[in-house]
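Only one chain is included here, represented as structure tokens and corresponding to the form predicted on its own.
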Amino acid sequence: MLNASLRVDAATPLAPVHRRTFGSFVEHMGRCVYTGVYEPDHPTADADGFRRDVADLVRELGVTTVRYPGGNFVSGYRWEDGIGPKDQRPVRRDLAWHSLETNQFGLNEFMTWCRRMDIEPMMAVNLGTRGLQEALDLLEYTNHPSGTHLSDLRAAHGHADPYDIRMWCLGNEMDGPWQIGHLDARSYGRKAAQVARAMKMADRDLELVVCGSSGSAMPTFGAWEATVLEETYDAVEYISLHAYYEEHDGDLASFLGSVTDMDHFIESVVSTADAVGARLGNRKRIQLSFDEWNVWYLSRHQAQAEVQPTDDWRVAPRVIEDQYNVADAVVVGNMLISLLRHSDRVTAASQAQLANVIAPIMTEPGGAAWRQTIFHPFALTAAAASGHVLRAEVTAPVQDTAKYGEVPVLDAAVTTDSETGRAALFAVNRSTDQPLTLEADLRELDPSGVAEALTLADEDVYAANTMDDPDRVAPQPNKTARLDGGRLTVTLPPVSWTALTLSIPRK
């Protein structure tokens, strides 16, 4: 049995819990849109073609924002194709995912869905094959009240009220050679700055996200951020980060330690952004938008040529439909802990993606929808985390990993909300084979009891949920949790993620 301790500092909260942390991502990729959130012929479809069974799961998941329409897809997308009468919308080739796009689901369908779901949209503009004028046209169509050609066109399409979209991504992964319209850092920075300044001439209260590196392993990482921010610092509010992790060759210990890399990624981008700001004499603090993150078995799909071009152009092909297991869910829960811990600078995030494509929700065309294992840590964290993130000092033994060296077996985050009278502790045991006893000193919170203790774990760390067995893996009550005089003791199984909520005094 391993032992670890945690102590919270309630006097100096780290940062607010940002609701935008619990964002998701809908891209026109594979079956995320078609037979995912949208399937007009499905038995549960509403009058607009949205799957109500999926909508119910999205609400349970607790998604607050959705980034749309990409992703790589956006770099070749013509937004005008997805508005107006559906029988007049063109079918186009999507070069990013080598499929056919019918455009039966477009901007107006997305915004209708967002409003029905009470979700904030996060819109991306095409800076791959398009640029300044197209971005301004899209902004006019979405946000201008009335009296101009494009705002009146929106009204003619049945949407008189402006959408008032606040958050905009200036392209996607423009550092990647795979990206349509890929640019070097200086060229992209200048293009993004030009678009950003013009968009704010039209609507000065926009929040703009400039593309950071598509991963910390990119050879241009660091230099890309510095160069792009030199060009855009005064015109944008956010820089983006993207990260995906997977287990390689049975190296479970390294996989469970992946979030140490995520921590380093975040802290490196913060340092770079602040250094650029200091060099420019600009005291504004650039925020981070971690708008793509998840477990993704990319190497497996590349080996199977799932993401490689073929001569077969299809509508909504089955691509990148990872089936997630217990270990994957533990890593996803740990990634959420990292996002919370960095809430002082990471103020928006989007798990990629929402349905079918590396997603917490899976569906069958015409059939069922179910929760993947990674659904549970996201839903429970989104529901329990509120108020402020506290500083948590962790003392824990380490585990050797081939990829990241020594990694603490315990990682944790604590939130507290005096308005609701609720605190939450999220913890992972990264040990591959030993349970962990956690002693948490929570006396500064003055907790009166453990309201709920749930742990996601299984003797088979590769157990997964399927259409035939959708509840094979789900969080279970952790009956070891004990609170005595403000000190919490709980046993965490190996390869596990745990969420505890506690009652605290209201203020």
The other form holds:
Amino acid sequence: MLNASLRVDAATPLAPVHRRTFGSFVEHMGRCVYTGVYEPDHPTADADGFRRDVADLVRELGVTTVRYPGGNFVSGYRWEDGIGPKDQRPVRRDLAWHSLETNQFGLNEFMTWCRRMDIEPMMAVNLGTRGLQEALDLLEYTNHPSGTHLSDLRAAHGHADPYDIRMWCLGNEMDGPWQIGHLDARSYGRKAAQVARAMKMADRDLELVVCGSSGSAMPTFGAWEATVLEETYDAVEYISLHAYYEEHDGDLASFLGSVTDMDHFIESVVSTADAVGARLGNRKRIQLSFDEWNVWYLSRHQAQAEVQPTDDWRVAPRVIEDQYNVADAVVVGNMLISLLRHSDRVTAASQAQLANVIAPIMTEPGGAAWRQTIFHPFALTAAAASGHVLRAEVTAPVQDTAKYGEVPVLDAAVTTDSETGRAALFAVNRSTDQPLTLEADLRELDPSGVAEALTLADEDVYAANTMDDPDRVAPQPNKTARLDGGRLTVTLPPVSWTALTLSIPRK
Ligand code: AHR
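Now that we've seen the form predicted on its own, could you pull up the form predicted in complex with alpha-L-arabinofuranose (AHR)?
Every component of the complex follows; first up is the chain already shown.
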């Protein structure tokens, strides 16, 4: 049995909990859209073709924003293909995923779905095959009230009210050689700056996200951010980060330590952005949009693609439908802890993706929808985290990892909300084989009781949920949680994620 302790400082909250932290991502990729959120022939489909069973799970997941329509897809996308009468929409090739795009789901379907779900859209423009004019046209179609060609066209399509979309991504992963229209940092920075300035001439209150690196292991990481921000600093609010982790060659300890890289990634981008700001004499603070993050067994898919190339040009093929296990859910829970811990600068995030494609929600065409293991930490964190994030000082034993050296076995975040009278503690035990007793000194919060204690763990860390056994892995009450005079004690099993909510005084 290991022991760890945690102490919170309630006097100086780190930052508010941002609702945009609990965003997701819908890309026209594989079955995320078609037979994911949209399937007109499904028994639960509503009049617009949206699956109600999926909508119910999305609500339970607590998703607040959705990035759309890509991803790599957006860099070859013509948004006009997805508007107007459905029988007149063209079928196109999607080069990014070698699929056929029917365009039966497009901008208006997405916005109708968002409104029904009370979800904020985060729209990406194509800076791969396209540029400034098409971005301005899209902005006019979505946001201009009326009386212009494209706003009247929107009204003619049945959507008289402007959508007033606030957040816009200026392309996707433009640092990646795989990206259609990939550019070097200077060229992309100049292109993004032009698009950003022109979009702001239409609406100065837009919130614009410039592409950062597709991952901290990119050879251009750091230099890319510096150059792109040199060009765009005054015109954008956010820079993006993307990160995916996986267990390599049975190295569970390193995989469980993945947030070591995520923390370093975030802190490096903050330093780089602030250094550019200082050089430019600009006091504005660039915010971070972690708009793709998850566990993704990418190397397995790459190996598979080498031995068995994809069967090209299908509609909604089964692409990267990863099945997630207990360890994956623990890493996802830990990634959410990292996002909360950096809420002073990471003010938006999108888990990639929402349905079927590396997703918390799985579906069968014409059949069931179910929760993957990773659904649970997301849903519970989104529901319980509110108010402010506190600084939490952790003292814990370390575990040796091949990839990151010594990693503390405990990671945790604490939020407190005096309006709702609830505080929350999220904790992971990253030890591969030892339970951990955590003593948390929460006296500064004056808690009166533990409202709920749930732990996700299993004897088999590779256990997963499937269509036939959809609830094989789910959080269970943690009966070890005790509160005594503001000091909380709880035992965390090895490879586990835990959420505790506490009653605190309302103010
Ligand atoms: O989310 C899957 C893909 O991962 C996205 O299309 C791309 O942006 C990233 O490389």
